[in-house]
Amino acid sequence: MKVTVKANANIALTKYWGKKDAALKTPWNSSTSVTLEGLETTTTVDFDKQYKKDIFILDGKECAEETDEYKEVKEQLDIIRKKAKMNLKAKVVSKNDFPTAAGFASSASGLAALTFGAAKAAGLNLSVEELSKISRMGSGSASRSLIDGFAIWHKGERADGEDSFAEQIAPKEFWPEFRILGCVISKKAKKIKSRAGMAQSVKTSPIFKQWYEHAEIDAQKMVELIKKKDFVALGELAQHNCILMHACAMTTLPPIIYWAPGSLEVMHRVLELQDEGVKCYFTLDGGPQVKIICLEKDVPKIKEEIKKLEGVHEIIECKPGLGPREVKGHLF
């Protein structure tokens, strides 16, 4: 009943920002992503009668029962227990090899690893589609981390949410020269978590409707651009979609501004590099970290320029990665 898995974070090439159904965790619009080798969560799940309650340890620290992190894990475990028709409590130990809750999609890799690992530990043999639906309940973006390579998370139309899941657009081997450079601006946890920020945007942003309608069109376009390997059009669309999402967040009451001075420094330098003929584009999720979309051949030049910026602490180079997989070597 003890299983250890690894799962990777993903970066949304076109974003989702706002849940249509808070209970089913379904989004207002579809979104696309690439799962990233290089941003990894390792999680061990153990169901055993020795545990009197669920225990969750994240990055070496036990989470109290009243914390959001603990509640999210317990909710996922409850879903798995119900499917497996059992009531054993679990111990979950998880660690990230990148900053947690800081805009690097640690919730995506974390909840994907938990869902995949808990299902296996409970003896369930579930399809990727079913696992994607379950992980969506913990973190919307986690549904995309269940997918190897490039993915689309369908918003779905059904009232029961059964058609809202992620599926593959192309495997990681499809575009081996595709790169994401993760620029670490801050390792601190963000003040406003994405879930809370989205809920506030849905209620108060005057451009929310325009945002999600446009984002749905962008997601469908992105699928075709990935299939055609049209890198320039992909980069331009991803960058513009990112700005639209953050415009929606910024026009929320009170405003949600994830960009830090270092974020703007990188964004301006990327725009300058574009003017100089370098094919690179920026995108940010809910946090200050900037991800630069580029091709392998341009990585040395871009790294050289970005390393000169004072606001960047580290650059993590990522290529398309795998979905969750079971590994040896338990964390406890």
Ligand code: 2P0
The other form holds:
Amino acid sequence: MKVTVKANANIALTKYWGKKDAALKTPWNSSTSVTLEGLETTTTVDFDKQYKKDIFILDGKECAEETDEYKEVKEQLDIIRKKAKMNLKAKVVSKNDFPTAAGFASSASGLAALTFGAAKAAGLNLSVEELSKISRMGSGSASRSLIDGFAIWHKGERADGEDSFAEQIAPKEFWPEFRILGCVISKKAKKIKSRAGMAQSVKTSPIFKQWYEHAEIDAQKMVELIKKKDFVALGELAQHNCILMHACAMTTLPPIIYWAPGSLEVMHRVLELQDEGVKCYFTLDGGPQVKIICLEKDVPKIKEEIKKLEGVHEIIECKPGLGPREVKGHLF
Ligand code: 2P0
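Switching from the form predicted alone: structure of the form predicted in complex with this ligand?
Okay, now the whole complex, with that chain kicking things off.
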């Protein structure tokens, strides 16, 4: 009952920011994303009677039972055990192959790998839709990491959350020239976790309703733009949706400002490059890192310009990536 899997992170092209049902982890609006090659979590799951309790080792360190990481893993394992009608404890070893100080969230790839690996180790043969729903319970954005290439996470309408899962818009081969340049901003900004931040936005931002109503329209538009490979319209929509999400975060009480001085430096340069005719657009998530959306042919020019900025520590180039898959070579 030992299985090893890999799963990739994803970047939201139109964002998720706010849960409608905190227990079911269903969102107020649908969101869209591209799964990224190279930002990868590898996880080995072993269900066995030798384990007296669940064990979770992340990047070489055992997580204590009272940590959030341990609790999240145990909750996911409990869901899988219930579905598999068994009660064996598990040892889970996980490592993130993210580039140094990438500043990309690893929760999406981590929870997607855990769900996919635990289901396989438990002998469950679940559909991508089912796995996406279970991943959602661990972390909202993880539902989208179940998908190869471009995805939409449907907000769903049902009270039980059964229609809130991610679905493929197009596989990674559909648009191999698509690129995300992750700009790592060196200045450490104060970190407010997305989960706590969005919960506060739901309660206090006076523009929360405008945000999610607009974001739902954006997500549906994004699906069509991806299918049409309308890159300019896609970039403009992604950038605008990002600004609206951050407007919602900024108008939260107390304010949530993820943008660091270095982030603004990149954002301004991207806007200037647009004026100069270069097709590149920015997006940011729950941190200061700026992700530039562009096409392969423009990568050298954009990198050259962005590298000149003082606040940029590192640029990580990502292509569309695969969904979770089983691999050989266990971590223990
Ligand atoms: C997203 N983010 O759509 C948005 C944009 C951050 C900003 O999904 O509470 O780790 O586990 O559901 O998925 C990050 O939040 O939050 C996120 P939980 P999650 O990618």
